[in-house]
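To begin, one chain is listed below as structure tokens, in the form predicted on its own.
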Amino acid sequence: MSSEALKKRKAKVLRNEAGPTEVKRGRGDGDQQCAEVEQKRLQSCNHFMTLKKLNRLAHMRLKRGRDQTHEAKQKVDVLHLQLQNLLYEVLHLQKEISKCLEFKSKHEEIDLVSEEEFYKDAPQEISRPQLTKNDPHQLTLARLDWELEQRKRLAETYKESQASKEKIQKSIEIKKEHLRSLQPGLNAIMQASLPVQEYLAVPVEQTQKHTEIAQHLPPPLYVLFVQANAYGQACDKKLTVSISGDVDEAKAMSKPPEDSQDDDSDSDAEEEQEKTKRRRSTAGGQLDDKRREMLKRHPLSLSFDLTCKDGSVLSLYFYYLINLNIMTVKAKISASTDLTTAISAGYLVKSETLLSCLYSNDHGTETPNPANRYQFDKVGIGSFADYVEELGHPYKWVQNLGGLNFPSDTSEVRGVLVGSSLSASHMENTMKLLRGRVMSRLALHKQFASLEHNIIPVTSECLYLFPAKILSRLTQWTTITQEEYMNLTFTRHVTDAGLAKETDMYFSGVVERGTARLQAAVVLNPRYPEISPLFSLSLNWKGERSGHTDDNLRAMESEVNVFKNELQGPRPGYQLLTNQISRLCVCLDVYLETEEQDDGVEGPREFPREKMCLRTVKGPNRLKPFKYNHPLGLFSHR
């Protein structure tokens, strides 16, 4: 027990006199005390000794556990890059592999024989049939080998034909200077036969004349008069091709009149335009100085003479207009038959319609040159369709039988092509169009003349297309505008997707039967039958209906504008509008005598049926039987 302590109890008891039995007390417990607080240290003592050694074990634990930790993980490091390793090489070798299978030899490339023609005409040697049958490696070499020698045989006769080419042109060679040597005599046999070629009219010295003349065309007609007259020759007997105009005119013209635009100037063509607007019209429509010479043709023209099975003959007379660089036509039809019988037929033949989308969308009215634009708006000019009747159409195709060929996807015109071989390429199909259209329009104007009297043609071969008796009967046929077409209010799904075009021709017809009245708008395409006739429908019975509000009208419509291949007829199809027609009538009988009576009414009916049909109607529309089955005689649903 440390002194401090004593002097303190020393001095607690010397305080306390009066009690010296509590004095010894307090004495023995102090020491108790001590001794427990002594033995309670040595014990701490022990247990951080014990405390020490425990976290000494846990650290040499741990240490041990991450020593093995780590030599776990080498160990598996060592084993995963040993699996990358065999990884990269399997995919190594499958790139190998997928590099060999898909190689491709030069061999490969070689056309070479069969099998079978192989070991038919190999020899022995190069075959080896014992042992290329068995094995395709050896097969391929063995037909490579064979392939070889064949080349180098075709190789050597190649050097003889060679050989043997330059031996024939020197003889060639030899004659052809022969010939010219016979150039003068012959010359002067022809100047001796001329008596004779006049007395036997063989036009020999007129075909001579026009070749000259023709030297003096401008590069497009030219070109067109040697096609024309090579296809003539080859191909149709039946075509005529003549030179007109002034000769001395066109000797004359040594160089092209130059552009006005040259010395022009936008005010220029702005004190042009007032003075136009200052000056009278005359009766002729004359051009101004400028104009006409804007819109000057040359001199000589071709005049082409088409002549069809029928007899009927279409003239027509090509134009080169110099400063615009563009060809023009006009057409006139020479037909046997009288072609101002058909009222609503006179639309057909005019000349200004007549070649008319003879190709799809060349409607000849504006110029197809897009450096014209330029040089009409120097004079002052609107659009070429205004001097279209003077001067005739620029249709498309007369430019390409021309061998003029204009870019359209620039406005600036660069190397325009004159060639024969533009020409020539569209020659053959120029000509059959124009004469399928005016075979078309002749027949069309033919079938006018009946519709007009209330007549259907229909010829011995598509009358098996229609039933014997048919009782509607058409009592109209008239031709309309685009304007009073376009405002029935029955044909506004026409016009609304974009059938109905100002190049069409409009015609509406009435068909009857009784009291019900069906009346058809049709709009004819200029390039029928290739084109159809499209037909839309109004019945007035009981009411006032068409496609819109009866499916059955519809229907109808299906029949003539859908179904129109039924009723093509023989080739060409020239027949198609007239069996349409009649097609209508037969549908309008089924509708009507198939139509429900009204119970109410007494007495007859109507309209009796006379039709044999399957079923009257079908489906939820109840829709009528439509479709005719020539051998059997009866109507049936499609």
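Remember, it's a predicted structure, so these values are computed and weren't measured experimentally. Take the two forms, find the largest set of C-alpha atoms that superpose within 1.5 Å, and that set is the rigid core. Positions refer to the first chain, counted from 1. Compared with the form predicted together with its partner chain:
- Relative to the superposed core, P184 shifts its CA atom by 2 Å or more between these two forms.
- Once both forms are overlaid on the rigid core, the distance between the two CA positions of N487 between these two forms is under 2 angstroms.
- After superposing the rigid core, the C-alpha of K95 moves by 2 Å or more between these two forms.
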The other form holds:
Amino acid sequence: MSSEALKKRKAKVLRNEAGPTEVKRGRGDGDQQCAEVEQKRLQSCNHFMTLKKLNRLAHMRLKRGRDQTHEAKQKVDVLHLQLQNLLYEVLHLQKEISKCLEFKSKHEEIDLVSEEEFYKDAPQEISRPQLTKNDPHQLTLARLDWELEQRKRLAETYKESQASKEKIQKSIEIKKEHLRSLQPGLNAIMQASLPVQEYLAVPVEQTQKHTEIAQHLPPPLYVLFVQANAYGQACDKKLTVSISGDVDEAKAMSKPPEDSQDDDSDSDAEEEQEKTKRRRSTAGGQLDDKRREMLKRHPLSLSFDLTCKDGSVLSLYFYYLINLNIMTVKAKISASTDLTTAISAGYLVKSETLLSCLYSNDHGTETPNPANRYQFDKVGIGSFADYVEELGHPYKWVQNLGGLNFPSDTSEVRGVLVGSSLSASHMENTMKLLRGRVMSRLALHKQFASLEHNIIPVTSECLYLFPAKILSRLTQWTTITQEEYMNLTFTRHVTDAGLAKETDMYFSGVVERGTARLQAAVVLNPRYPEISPLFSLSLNWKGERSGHTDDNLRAMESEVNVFKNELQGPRPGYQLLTNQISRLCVCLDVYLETEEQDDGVEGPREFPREKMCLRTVKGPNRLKPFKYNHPLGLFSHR
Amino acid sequence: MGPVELLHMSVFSQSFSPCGRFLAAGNNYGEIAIFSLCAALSPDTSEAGRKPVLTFSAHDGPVFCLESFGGHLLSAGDGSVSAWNWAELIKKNVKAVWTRRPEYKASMEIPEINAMVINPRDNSVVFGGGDNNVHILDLEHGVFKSVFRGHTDYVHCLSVREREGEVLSGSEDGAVRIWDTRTSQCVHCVEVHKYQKCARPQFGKWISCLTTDSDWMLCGGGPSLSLWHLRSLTPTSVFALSGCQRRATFYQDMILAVGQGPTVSHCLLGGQVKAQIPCTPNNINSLELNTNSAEHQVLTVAGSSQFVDVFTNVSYRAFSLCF
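In place of the form predicted on its own, the structure of the form predicted together with its partner chain is requested.
Zooming out: every chain and molecule, the one shown earlier first.
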């Protein structure tokens, strides 16, 4: 094509060339020129032909080269492909290998017994030591076999034990049924045996009931109950303990702590409070409620009955105040004799003051629990003393008996016991003191009855302390209040020394002989006769004298107050007061009889000398002989 | 000593230690208490400083007299006299150095010793007591060398007239006897109650208070307290004090007298009662002046109370020591 195009162009060009050239040289040289042109044309045609040939050769060469390249490329591709395949395969195999290596067979999770045990325990067929010792694979297989064997055996034993357990369970059920059916029968027997118990005085039923109720007692009362029972059984047959009060209320009391955790009941309570708030708008009413709530007593209480030697019974009622965590007591005496005869003695057996100061300084008017102070401040209670009459006295010994130990203000270092050991350590002593207190009060009561009739009751064991003839007489014996006592002029020194306290009882006695009148003011400590009564004297005879002004009256006071150990009388010492009064009469006799005769005054002596004295005056302050020596009947000086 | 015993305590005698820093006081229970004056007088003292540093039981009966002589404290009361070493007592070592008893006639009661004075001239101690006699104990030899008999009732008080070497004794029988120590004879006998000026029959005739300073003598008791001139044996002034006096002493140019009544009376030699200073005890048995120490010059007064009043200035009571 191109050659054809070339040809055509050549032809054109030739024509064109031929044309112009023809034109130029037209006519003349035309022939020569035509030969040259023919030559040139032939030359050009040859050139064209070679050109084409060359072109063709070039093309063919190109083609051949391309084909060769293509072939080589094909070969290389094939090889490349093969390489790829192989590499892929290698990779695949590697992965497989690693997978195989990582493979953990389940058998490795099983805890097999150790090899030694295996060889020991397994029977020969399974362990096959010859094979397995060399070949670990076989060894493992053998061990797995053994494991399987063992498990099969154990599964069997398990089935067997299950079966036996079922059997036993069934038999237990049967027996339980049997026992349950016994219970009503036993109850019937208990009921039937009650009359027999009473007849034989073996209160088994009662103690059981008590123990059951005792479960509902608050802890301090429980401790007291247990200790008192134990003490009563062991040492003191005359102590009886019983529980009184509302058991149901007590049971109800122990429930509420669970309910209060519910939100519902809280909101209910709030609603109720609001309602009551609306009803009573006064803060005072609310405060009253809070106070009452704070001072609430536990519904159960203990009552003790202490029987004394002469048949009188001291009844003690113990209460527990829940919110304040203290115990209180109320006391009552039921005497074997009539207690209404002595007027001045009413104070002695009054239940409020009966147990005052059983131990020294234990007044029982304030609560011993220091925490109560804060509680009281919240509800505006000034002092517990106002509620003592209603709630009972919170004596310290009562807290000790209940096992409650409160730290006291004074830093006494006592052994810190709590609970039942504290109660037990105090029980015996307290019971003794209580008995002693009752007996001394009753004895005093009897003595007062006779003192009011101006008879000094001196028992026969104490007659030796006094001479046979005593001329001074007791003419009056009355109670006075503490204020009256403190207003007397001759008692100032006792009050100043702090020996006249609120808890003490005060009496005034008058001894007379002739024109002489001796007034004695007596301070009686509740712990009589451990602490002796204190006498202060004032004599009205030819002028007023008292222990302050007259050394002899002071000596008489000390004769009665200080040298009182001889006057205690037989063991319990309840005769102390009457003996002191007798001694006072004797001393007045001596005083009056040994008074010097004033030479300036005429007339006989008012009081003739009847007592025998060795010397009527002795010492720098010229004291009279007040000491009576028993068998000789003489008076001498101390 | 419970509170009741303290309430009924009477102090009968006092004596200062030779160094003047301690006071010994004897009470009716037979105890002697040693008080430290330094502790009591120091400005920052507390309650404890006014309490005894040592209390011990010396006799069975009341301790009626205490005297300090030669480093020893002599105490007498229930018929015997004991001596205690002051240095040992200050160290709280209680042990009597010696105890003596005058010879008494056998009787039912052992007579008490009411009065004791030291006679420094011949190193002896003079006792007067319940057996109506005056006994002299020689300190060097420790024996009773003489007895003066003559009184008809027990001897209340004694005094020594140093210059003449005479002993004066006042007794319950109303007589003041003057004895010569060398001849053991009664040189004079004055019955005070026979003199109209002094006699007070409503009280009685006994003489419980006697003191001399060689020319003059003060005596009193049942009769009024009176000042006598010894050479003429006549009463020159009589003091109008209401109670019966138990102790009197010359102090500077005054007379201090104590006895019944809770006061220390200051009287002038002419007979006027200048002042009456109130004290704690209701009746006073003993009055002592501390002359042994310059810095603790105090007057102490004790009687029917457990308190011993201390006067740093004789015009008023400063504080009280308490048994």
